[in-house]
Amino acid sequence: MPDRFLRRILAFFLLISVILIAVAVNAVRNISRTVATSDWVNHTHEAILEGQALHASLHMGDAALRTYLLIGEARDQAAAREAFAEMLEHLEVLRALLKDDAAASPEIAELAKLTTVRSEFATSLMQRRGAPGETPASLVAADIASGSTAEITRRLDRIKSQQMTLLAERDTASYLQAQTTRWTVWAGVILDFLLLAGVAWLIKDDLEARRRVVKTLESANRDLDAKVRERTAELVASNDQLSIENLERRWANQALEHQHRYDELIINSINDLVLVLTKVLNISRLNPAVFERTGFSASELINKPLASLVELAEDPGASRVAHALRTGHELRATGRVQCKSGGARPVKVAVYPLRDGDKVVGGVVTLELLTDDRNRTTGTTAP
């Protein structure tokens, strides 16, 4: 009977563990998808901004060109050439951003032709100014009659409309992913509570069965020899139970030690800089990557405030980090990490609240160094 009882208990706990693992795996996958969605949204916004910049350069070039055709100032000619050159640069950036977008590729190809034609036509108009038989009014009229600016504007509007549609679709997908994660977690929690209730019922039923057995034995064995034998059996059972508990406790301690060692190995093997914070934003632990990348040793940073090493963009006092830990929300930002040799390096900062039950007892900060190549790709400038 005890063996069957233990098998049932172990089966219940095994099922609970399987459900927890499934919920955790699903949550991690959805979080990864959410991060990928965020990166895609940022990429789409960059494409929209480049299209707007191209449009602005086009209008600036048109204005400078027509002013030059009417007045003939050299600075207007230089401004027109510079604006059209910037327009072509924005086009190249936009083409690079949308190179993997099959829907936008035809529009980009047509836009490249139109901008090239527009730039060459503007150059020809500037060369024709002052030629015999050409008047400023006729050149301006010829420029207006070309209609290339309106066609470029229409192409840019189509590209922007496509990107806005994609943003809406990805926003819907992100919402559905969040809903799936939420319902998965809640379903797992409810199932685990039901299974724990089943375990409690089994324990209660087993205890009641044991009580009935004890009462039967007490009523059936009144004499001294029976009591001695019963006491001896109870002592043996108690000793066995104590031995099992001591063995389980020793195994549990070994498992905790192994888990702590594995956690430390995992943190130390991460290439990104990892910092563990207290509730007052002091550094309590760091991985070797911090010393390798900044030159600061653990003794120089332990119990020092986070702001002495990391400065978030537009947040020198780390108030956003404090707010994230106080509210229990994750924080992602950019900033700079100080180096012992002097200067600072740009990093992507991620702050994760560290919980003990329902309380936030600190936080974990990861710092991802940004390279110059990556800065140029995303259109940012390293400090």
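Think of the rigid core as the biggest set of C-alphas that the two forms share within 1.5 Å after superposition. Positions refer to the first chain, counted from 1. Just so we're clear, the structure is a prediction, and the values are computed from it rather than from any experiment. Compared with the form predicted together with its partner chain:
Core-superposed comparison between the two forms: the C-alpha position of residue 182 differs by less than 2 Å. After superposing the rigid core, the Cα of residue 87 is displaced by less than 2 Å between the two forms. Once the rigid core is overlaid between the two forms, residue 225 counts among the residues whose Cα shifts by 2 Å or more.
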The other form holds:
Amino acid sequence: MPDRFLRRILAFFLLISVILIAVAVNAVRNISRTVATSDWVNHTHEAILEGQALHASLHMGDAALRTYLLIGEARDQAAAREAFAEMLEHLEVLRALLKDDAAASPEIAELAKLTTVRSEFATSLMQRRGAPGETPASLVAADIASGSTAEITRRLDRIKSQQMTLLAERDTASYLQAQTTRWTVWAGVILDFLLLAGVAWLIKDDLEARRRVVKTLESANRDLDAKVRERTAELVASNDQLSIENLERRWANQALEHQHRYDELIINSINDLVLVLTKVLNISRLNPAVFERTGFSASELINKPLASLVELAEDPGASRVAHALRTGHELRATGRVQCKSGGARPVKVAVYPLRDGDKVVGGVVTLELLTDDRNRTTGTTAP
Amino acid sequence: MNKHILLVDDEVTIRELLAQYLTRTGYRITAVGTAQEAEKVFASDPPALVITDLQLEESDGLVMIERMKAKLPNTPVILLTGVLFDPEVIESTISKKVSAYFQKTTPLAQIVKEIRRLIG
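Write the structure block of the form predicted together with its partner chain for the protein whose form predicted on its own appears above.
Next comes the full complex, this chain leading.
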């Protein structure tokens, strides 16, 4: 988003710069044109003034010539010559000023002819004064009759009119140019203003978008924090629960172990011989008293038939024991227990069916020695 | 302030487990292994409740309870033991001396429930 935004802003400023440059170039060019127009106007005014000066010199010359022709004063003659000379000088200046004006060239050429003729005719009139047959009145009348002054005046008026027309055209063009410049500058200013407004709007929009993003992020962070806190609390609670469950399990295990140990302690503390039988009358477990009284260790008796250790009276195959376990009844009898040393000792035998629920899974046999030697041991130590 | 429970058992594992659990549930526990130690604590920092085993080294839990009851007769006592009693024995003998009787196979949560009932 920032890159896109920056690109837009740069594009706007580039456009603003292009417009500013275009307006500046246009304005500078128009200023140059205005300067050129001003020079031309001055030049044209100079030409008009020069025409008017030529016209004035012509009239001064005419006045001095006619005065001379009437009075004959040399001073007037000199004034006439000087005026006509000035007229010709003005003509040369005017020609130089209008040399690039194609429309004025024929008029200037005609004017040059007329002024030359006028000057020469004036010179001839001055020479003719005092000549025989010439009177001042006739000479003035001849001068008036020549009509060259009127023709020169018309030509000068025409040239002036042409220049005034050109001035008016230039003035209109200049006005239009100034208007164009004004419109160009104002259009550029307005366009730049609009573009700047657009940039301002873009910046404002971007700032608002950023504020929205910041708010969204803050909200998301708050939600995340809340979720983290909630999850942490859940984990802590779960951990506590697991710890408690762990303690419960350890407690249950130790309780079972304790109970088992306690049961073992009770059985092992019994002085009578205790044997546990499988259903096929093999010995599966015995208490320490068996070893102490017979000398047989557990490894020598486990998985051996009961008959290898105990012989019931009148039942060497222990069929009564088997019957008792099959039927689930207790059996009490007498018999003899074998000792490892070779002898056998009389015992009272009790057989108890070992029940697991409603099934008999084996039996427990207790042997109580009938001889008075309960405290006598075989002289061996427990394994 | 957390309520004080005096725990008497000669088995270290049982003492530690029970003390750990009861501490987590918000009680202050003093765990000892003999009746002599228990009676010292009972005198110096009287507990709100006593939990004791029956068979202690060099003593008997019930005898110790009688001595404690002589000093603070209103202190509730829970007997926690591996010895299994018949319901008849519990009713006739044990229940007169203790506030509650639990086997050591009883879940801890159930023991705590009874403690809460007795002392809150």
